[in-house]
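Next comes just one chain, in structure tokens: the form predicted on its own.
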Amino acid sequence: MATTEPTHRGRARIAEPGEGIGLDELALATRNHGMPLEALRYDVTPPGLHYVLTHYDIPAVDPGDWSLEVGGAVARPLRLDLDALRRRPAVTARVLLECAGNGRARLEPRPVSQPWLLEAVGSAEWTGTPLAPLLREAGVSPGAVDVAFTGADHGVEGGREQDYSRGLPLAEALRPDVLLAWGMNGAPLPPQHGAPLRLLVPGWYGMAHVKWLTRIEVLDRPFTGFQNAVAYRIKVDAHEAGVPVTRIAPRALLAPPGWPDFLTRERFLRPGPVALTGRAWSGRAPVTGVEVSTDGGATWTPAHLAPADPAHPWTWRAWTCAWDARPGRHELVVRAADAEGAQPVQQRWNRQGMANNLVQRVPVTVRQ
């Protein structure tokens, strides 16, 4: 009997033309749920509606046995249990998280991975202690350049067995708003959100917010782990190095108006005045405006954007726009802009489907 060399099914690839979502992608989608877009009504996303992405399994972590190690290029390595961390100064911050692959499934050709549409987002109130004082207490080496964060989740990705681990430049890790968080919306972290401890890096895509945190290692060299050097990079050609994914690009989402068709999710509504509402955000710079189109992008109307809240600089902002809905079919489009530019109306393709902030398009039928 002839045999063939086995191939690793988990290798990254691009879907063939016309290829539908496969069972492996469907299995990922059932594990990693998005936020229903009607939940844009909440300033703070309830934990059960907040998006979830788990690379491997949700690890079984006993908070009583758990501890956090701080080591590497430091003068005084530390080991702290959860009680010791909770005794440190605590803060609560409202921070938006968005998966770097949000919108991936809408790209053509489609990168085969977690098939996010637009719902990989949420904004919660996270409670924890700032990371920077802990690093200073450990005594960061003068030659340090990066900090690596490792979680308890273990698996295989890209053919490599690994603990999930991400690196940050030291300057980012020392920001005063970077947190070691043990609480979400006034309660302990749920298991799927990283209990007992996770990292919070406001403004960065979700891959940086390491869950089930067990080790922090200060490095005197750039971090070259898989999740930095191979995954989460923006590149078009498979053989180029690409550039790393970092801060969240601007995005606005519309809470779909009216009511949906069960299967297609097409929206229906009555004619007359309609208040279109949604949220906008950016991790690069403050949002400067939101525009809405009711004719597929042919014309645009400025939306009313809620003022920025100095108490919550890293969350989303509400917007509203009045629309006189006339009978017929319409395509609603919404885009946000920050100081560095606006959302694109045409896709900017990359192999991993990362940082894709292509505008949202919502088909609507206004009934007679």
Second form
Protein chains: 2
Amino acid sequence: MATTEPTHRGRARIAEPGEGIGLDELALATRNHGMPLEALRYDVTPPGLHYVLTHYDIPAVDPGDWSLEVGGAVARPLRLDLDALRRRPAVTARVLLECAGNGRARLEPRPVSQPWLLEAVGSAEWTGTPLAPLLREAGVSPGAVDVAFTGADHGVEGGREQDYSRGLPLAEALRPDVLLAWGMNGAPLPPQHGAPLRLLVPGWYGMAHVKWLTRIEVLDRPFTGFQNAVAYRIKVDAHEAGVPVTRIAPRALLAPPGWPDFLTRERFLRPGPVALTGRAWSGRAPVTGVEVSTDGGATWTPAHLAPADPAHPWTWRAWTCAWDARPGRHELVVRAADAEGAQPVQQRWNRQGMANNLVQRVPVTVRQ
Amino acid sequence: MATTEPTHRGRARIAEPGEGIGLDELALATRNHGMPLEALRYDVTPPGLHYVLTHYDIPAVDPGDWSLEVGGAVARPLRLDLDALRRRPAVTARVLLECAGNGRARLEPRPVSQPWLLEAVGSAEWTGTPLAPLLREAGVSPGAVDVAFTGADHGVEGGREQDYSRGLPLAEALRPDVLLAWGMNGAPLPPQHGAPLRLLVPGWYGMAHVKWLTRIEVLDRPFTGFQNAVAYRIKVDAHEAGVPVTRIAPRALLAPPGWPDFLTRERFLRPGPVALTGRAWSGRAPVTGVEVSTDGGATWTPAHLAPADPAHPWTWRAWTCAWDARPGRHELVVRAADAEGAQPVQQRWNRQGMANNLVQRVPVTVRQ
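Just the form predicted on its own so far, so send over the form predicted in complex with another copy of the chain.
Zooming out: every chain and molecule, the one shown earlier first.
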């Protein structure tokens, strides 16, 4: 088993060429879990198939003891228990979440952290109350710029003991579709998804959707906590400040056709017509198209993309593409585009493996 | 990333000394998932925290189209749809499941397969109908010896294309607590746990509890399929036949105290009294005791073990042990015993990493 040095002060370690996954990365991979890609078949991802990333432990929160504090740069600090929140206007929204580290383990060289391949995604029906009216009731101070959201999850990261905490620009926090959610797919939030209450910031990568929420603090200065200033940044050189990770870049995924080998996960299928299917999304602009290659990216065919559903602007869209599978080995590749551009076919490396949307490649063998 | 050869004819590859986890093992670790050990706090594991292992893909089964066939060496072959099964007498049983490969990734050298550390476990409330009356209605032939259970999951393993299929001795299949289950924790089975119907064989490792069940075949000869004859065997030499994996060996697990480092998963806690807590179980005989060491196994203290609950004979039992944590580094170790013996403190290696119940070790740092 390869030994690994701990990260210090948020400087991620980069794996050596050819270095296998270490026990530390494996400990993350076995406790966090992705969405097996055949679950792309579900419009709404069942709990247990939806991806989960918890930085520390899942905290034991007693909903009867729990309350949410709203304070900082506000005229009227508030404290609300779960009943008080549930008496507020409730909405249910279908929102896709994706981890900012999705695809990290495919980067070369590999940033050492949660080693996602491509499965850190899911789309669920979240029920909660909009945040903006609550902030207005608290009376946000005129000079406020950021809002800090803190969870009950506690641990050490980059050498600093901390409760998980993320800052969000005030303008984003005031968007009407930002929710404080207590329900998932018609049931109470499961423990691993943030029970009793989590934040939902549609369009942003998962790190913004703070789970096990206990405190909302309005700030009259920019938030400088670890998760914004150090952890979730896109940078190539260890010493640069980098740019913050925000909205989800476009991605299409293919539900791998055929059947797998248990261990190697190689895929096999029979010759003949195959309906390739999958999903595509972007958190920054509407998806404008999906293309499929069955020859490793040499040629591309437009997929049929289901129309956007105005009732669900923040979820994925189904796509399908007919393929006449001939015997032999093929590499299937898919890419989505939004108004800002298409997924890259070559990696755009960054040292923390953040917001990487390199195309998916699925080798398959077609045999009689 | 270490390259790995595919397994051939069921001969598992053994990792080289110091070899990291390969992309193939990682692909298994990101799609299957364990129970984060803090979830030992729940008597009944919430879905999504319960461990899942699927050999191939989760199949897309339409419950409306689906039916179960009962055939082979029986007088009256049967075919039942889900409504017919649900009209039969229903029972709910709390049953612990553990993967036979649990702990595999801690073995040295490491058998290359699903790389579980220690988290491949969970306990749920399963609702279904007993199998034995159904077999009696079908009229088992006098010469029958085994019953084969086949699922809808299809793939390649050891070079053989197959539907997942396991044989069970007839005497086990006729036990009154063996169930055909359609519900989990009061809801329909989730897709990843075998919807619409799975087998439950309380006390046996997970491989026996066939998911996405489509066919039950009574056999007048021993079952010789891949999952019994090749995959789930305990053997040290590649060429020996080995012994079949059957019932769950005793194990105690500790919910790691304190808080973790995100990446290294090192644990920290403050000095003072700590209630160490966890669960213990065995599928072969009642647990007779749990012992805890806080000095790496040099000395042992008996834990307080909750009494067995006659209403739930097939689940785990809670245990607790008081510890006065002094500053410094300590290694916590726990071991359970049943009437057949205690967990080993030194590994008993086998080449497929099966039914290994080596003790858990949890290093912790106590600091002010």
